[in-house]
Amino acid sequence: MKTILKGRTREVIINSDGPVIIIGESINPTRRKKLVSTLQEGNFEYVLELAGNQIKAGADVLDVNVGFPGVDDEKLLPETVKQLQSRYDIPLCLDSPNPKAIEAALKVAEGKCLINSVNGEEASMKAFLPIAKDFGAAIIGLCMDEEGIIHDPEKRLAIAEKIINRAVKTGIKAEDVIVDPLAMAVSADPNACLVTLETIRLVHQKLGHNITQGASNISFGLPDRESLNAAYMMMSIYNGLTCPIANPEKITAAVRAADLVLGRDDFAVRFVEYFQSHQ
């Protein structure tokens, strides 16, 4: 399954079947007091460096994320998205749990945007899927609904067909719905990764969508980061997963190894290319 992703100009095709596409993570304010404060002050030029970066470590889309208390996200949010276009021609991924700030958004932005994310509660999905609609942006699926976090790999699963059904009876195509199987952090529970990887596989197999995670949240907490991350990144690529929101400045390499060693990279072209460029 194929889902397609514009920025003014760039296309990026997100494939069930490979190579993974890494969504940058970096935009966030979270843990980035610097970015709350340039963002408070109306000054973009470090979202524009965070962009910057991620882009030339690999990226191939950006999260988009200037939610943080006192902000009016529905005045920061588009402003910020048209700040990046202006500069960068890369699809963007807009991060809010404010359905007024997404559509002021997707006003403003060129291409075909993703909506990062819709869950199952009613709520969520009355108030984002005719947004996505209306704009034709793409949405990811969050494996929760009314009762939080469920570990069960088949009742997430479930989840993730409820979203898909209810979002093409609102005229969204199968395709333009990401799912995200809820990553957690091992730290709290040792099942936690084991139940993400199953619903990846889950999902893969029965319903053949693409499918993202915040990768990073299985650490929290722990030392090496970077290590633990890595493993469960390749572990989740080989279960279907296509296309992670990461720091690509800490897990691109081992991106390109995983496409390698899964005979999605012929004669590790794309490989060789990364390291050649990162010398």
The other form holds:
There are 2 protein chains.
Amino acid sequence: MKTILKGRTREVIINSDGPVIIIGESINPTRRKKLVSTLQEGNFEYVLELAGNQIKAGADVLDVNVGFPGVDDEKLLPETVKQLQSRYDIPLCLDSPNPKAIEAALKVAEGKCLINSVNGEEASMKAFLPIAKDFGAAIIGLCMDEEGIIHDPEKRLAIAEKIINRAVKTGIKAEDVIVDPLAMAVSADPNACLVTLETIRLVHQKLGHNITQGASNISFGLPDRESLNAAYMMMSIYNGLTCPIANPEKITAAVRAADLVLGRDDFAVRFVEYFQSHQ
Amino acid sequence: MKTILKGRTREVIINSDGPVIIIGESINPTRRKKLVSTLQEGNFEYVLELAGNQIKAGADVLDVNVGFPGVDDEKLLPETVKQLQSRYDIPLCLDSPNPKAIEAALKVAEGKCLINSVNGEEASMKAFLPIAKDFGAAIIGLCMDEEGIIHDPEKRLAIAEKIINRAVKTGIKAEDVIVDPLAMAVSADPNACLVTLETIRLVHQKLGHNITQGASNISFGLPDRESLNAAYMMMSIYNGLTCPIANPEKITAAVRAADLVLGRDDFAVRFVEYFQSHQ
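Please move on to the form predicted together with another copy of the chain, as the form predicted alone is already shown.
Once more the chain from above appears, this time first in line as the rest of the complex follows.
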């Protein structure tokens, strides 16, 4: 299955058979005070710098989250999108819990964006799916609903199916729903990663959809997060993860290695290219 | 299933449900001229240094290979074993294609060793299995036979079964056969790792035996071997690899991360301990 995203002109194809597409996570105010302070001043240089660094490091798509306390993201999200698209021709993943901010951003965005995110709750599907339909955007579907986050891969799979079916009924193409199986902190629950890895396997084998996740969450509260994130990322990719939201400056070498190991990089072209330009 | 190895007094349990046990690969003359020259001089300080460094870095068992052109390994292997056991209380994996060298080493070795290796060829089983039986050693069974190395996971599984059955007939306990699914260079064949990963999955699910592999082979001829080896190792562990032969100085952090991700390290005790003692 193929999900196509677009920047101003550039097309990115996410294929459920790989290779892996990296959605850069760094435009996010969490633990980035400088992003908040510069955006509050109406200064976009830092957000553009974060974008440029991620693209250089291997990001194919950029997540854009400008949510912080007190922000008017119905103004700030579209303005950030305009600034990013004026400098970079890369598809964007619009990340906000506020459907009005997403809608305002889609109004000014060129190309075809990804919306992050809808979940299986009635209110969420009702709010986001029509917007995705109207603007021809793809959408991330989180495997949670009114019952919360359930530690059962089969139930998470069922929620993914529910969101996909509802999206198709709304007029969205099935392949434009990317499933997020929900990566949770392993420090809180020793089985957290196992549940998500099994959900990835089920979604990949039974639905065949593209799969994303905020893969850096799993190491929350632990040291050496890089080793943990990489270990989990490798296993997730093996099971069917195709477009993680992650920090390309930390993970691209491992992702290129995974693609090569999985027979998706003939003659090691992409792996060697990345090595040569980043050593 | 549990395979128990022993040093002079120390017992190492390899459990097919994990956690991962690392067999240190560094006592091997390949690309280690200093090992050859010191051993030729009858000087064991360097081999002892290699052993100590690997133990410090997280090795639970040490592979001992002293094969180089012109060597009399029927003398050198037992002598090296004695030297290692006089300093370190760690189980050894005796690595030689010469059954007489293995037998000579087992005669002087204390505890319970692992023999590396037998394969599915009649001549190999005939030579090594009686020795393993006589000395109560465990043995690594390579998934290849008279037909060579076949790129078919089901056929490799069948060879593993053949070796196990023959070992049991010889009087060796089933759990004392550790299967090696054969990791091959991905530079030579883009599907090499996929075939081995699937073999690991099959052996783990259908036979339940412990599984080893020389996991550093896969990156032969490529740059950034560390990223490739780690990616492949993570996927292998997910599928059922329990006792890789690898370089602990490069791979232990990733292995500890894998165990934590897979729910085998409650409260992250081993992961944090390794991090604190190696940062």
